[in-house]
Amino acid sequence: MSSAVENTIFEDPTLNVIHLLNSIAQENPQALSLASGRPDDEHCDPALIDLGLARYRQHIANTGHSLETLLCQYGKTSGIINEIIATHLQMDEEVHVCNPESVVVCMGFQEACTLALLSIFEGSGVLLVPDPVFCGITGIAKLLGIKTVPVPMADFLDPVALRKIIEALESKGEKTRAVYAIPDFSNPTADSLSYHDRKTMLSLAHEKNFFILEDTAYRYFRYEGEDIASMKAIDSSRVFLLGSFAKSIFPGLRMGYVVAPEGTGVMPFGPRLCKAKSLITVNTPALCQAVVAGLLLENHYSLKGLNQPRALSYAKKRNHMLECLERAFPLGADARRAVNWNQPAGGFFINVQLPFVFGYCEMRECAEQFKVIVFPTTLFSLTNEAAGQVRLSFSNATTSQITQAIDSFRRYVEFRLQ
């Protein structure tokens, strides 16, 4: 094979993270995994498919539209359930969508993100991302040839530091066109932006003329404290809302959406999003849209009730994992720990700080010799940040599996510290 073929963007580690996670699990079938961030299998109920379709059929029967045409033909590029999603966002998020055509129904978050980036970036421009960050956004940006600038998480969460980074880029002639943020319980570190910091970032977006890509994947999964308004609800004019039903219903639907910025003087991005989508997937499968729409109608446009049992279950798992970590890594005589971790108020993850570097080789060693798979946070980093950190996921493990897995992880840490 020629070097011209070998040296492509597809060799970039950013594009290999999800494949790597899957391959480690396949190679170590006996190992317990705290690496996958997928929802709990117990909450992926196939009965919801029949329920959603039945309710949507009932809804269409009252409209005079042809169900055969809606479900069996090519549909509108923007989607067939835009108004239902808009009402859902008003109900659950207090996001007021002025024009349903600002909503484009997508095949999951990844397509929503791709369409938003294609709509924003033409030619030059910089995308800012927190570091470490979910590899989906950085991988898409890499494929699209968009320059991505990683911002250390501590600076990303600090509005003053973020401003300095943007102004430093400006001094070099580089324009920030977009900032990606998961304001609630980010992947992989479970960090959140305060209400004040959300407003400050929005103000900065107006001042510096950039857009915010707001990923709301974990908003239903707060386990303590008061809800904080989404950035889209605070100020729609600077925000592309990237929504997904992967966590709030189940991933197999591959259903998401993007809501374009709206407001006085705001460029209408809906046509751009649709033109891009028409050349990528043409339209989102109508059967999946029907399931989602039916479930929203059945639940009075809200998913809060459907997700309350899930949130309670995840909260129990989070608490159990924290208790297991306390037992596994107790305070020393000096009232310090060799291993530390955060205590997130929501989401699917706990981020652990180890006293040694933990990367790809260490992950393999831990999986093969100690039969537990944990994911290096540094694999989500573009700057080798978080070299000693590990992302632990509790979402798809039972409490007994969490107990056993943390004990195995403890033995690995003790082995490394000998």
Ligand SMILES: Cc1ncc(COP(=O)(O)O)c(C=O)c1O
Second form
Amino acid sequence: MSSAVENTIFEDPTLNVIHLLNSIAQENPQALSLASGRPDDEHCDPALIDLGLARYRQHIANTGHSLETLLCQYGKTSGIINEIIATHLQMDEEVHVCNPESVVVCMGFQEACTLALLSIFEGSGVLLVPDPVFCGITGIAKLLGIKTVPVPMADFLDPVALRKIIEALESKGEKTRAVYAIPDFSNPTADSLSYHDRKTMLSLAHEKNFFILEDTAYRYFRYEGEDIASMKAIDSSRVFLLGSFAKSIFPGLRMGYVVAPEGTGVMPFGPRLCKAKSLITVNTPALCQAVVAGLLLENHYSLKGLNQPRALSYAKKRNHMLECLERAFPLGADARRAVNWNQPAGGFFINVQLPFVFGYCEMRECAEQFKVIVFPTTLFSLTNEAAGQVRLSFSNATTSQITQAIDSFRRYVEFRLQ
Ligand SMILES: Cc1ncc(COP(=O)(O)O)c(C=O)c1O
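With the form predicted on its own in hand, show me what the form predicted in complex with this ligand looks like.
In what comes next, the whole complex appears, and the chain from above leads the way.
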């Protein structure tokens, strides 16, 4: 019998990126890492678990429910804290949830997007994603057998170009059923959609009858400028809101949610989401739900207070990384730089453009020889987009680590340009 590796979807590189992000630092313990978009370890405070749980117990004591049943038994598929999440969305986002059963509490964004995709796609249809894009969506779409069409980021941010792509697919008989978007500070490139572009994309969704999967993972991490309304707040009827508490509380809880589209004449997706969930994880661990609910109650249903000190600390790190980049790659005599980068108003990442290709092998070379791990943006691409780009994450490094890491990265770039 042949021992050759079979050519299955499990060999697809898209499915390896999350693992790679989590393992590359362990494989190179001697190197500083700017690879993973983890929240700062300092914000992952176990005391929040006790605080949240105690506050939730107090809350339940006033309701007549049995804590034993709520916390220790199999639970309601859609969750036990839906109303608390709905109130939080009203408070922080002005998103009005009409039916709390439109909220399904999930094990992180990852389960939320799995359920949304399962409830939208049955056999046919196309998912549009910006390219490059967070591998959590493209990986699960691949596993579910959903045809995914990458749209170069510049076209994705341009409503006219996006319409043309959708119409070109239509002319080949391919129906766009959903568009995935991270409107605030995307991963990996930290791009955002303007209010105008959010509205235009929503009008297109009505016209062409597709849904928007809105991922709000980085929404609470804006460092300058005014908040822009979420797409869900602008028009709930076309949007599956995919929320995560990974960055805004901590990822170990594995807590997130999906809010189905709502509005007059809109098909209720809640029952579909629950049916899929009942067969995947049965229900989200009640203990984790209790911690999140308790923390929301403790903070008057708002994540803004909890995240303000975090955002301040991330803003300092972003500023520091920008200063280090300025020093490392100064303007040349022709007032140009060999290396360029964006200046995002929020999120966890800065995206750097190098004058040479930077992929998997270059990442290893840089880690092994220059002791710094930076992640090739192209590994988030389904095409050859972003071949010379690097995603730098400042979220889980101290300022002195950032100084040292950017200096090592500079030495790597100089070595490559010799
Ligand atoms: C774009 C994006 N969405 C969502 C998440 C969070 O996912 P989860 O809640 O499954 O940890 C991340 C984490 O890296 C992310 O980058």
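Predicted, not measured: the structure shown is a model, and the values here were computed from it. Positions refer to the first chain, counted from 1. C-alpha atoms forming the largest set that superposes within 1.5 Å between two forms make up the rigid core.
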| item | value |
| --- | --- |
| Per-residue C-alpha change between these two forms, residue 400, threshold 2 Å, rigid core fit | no |
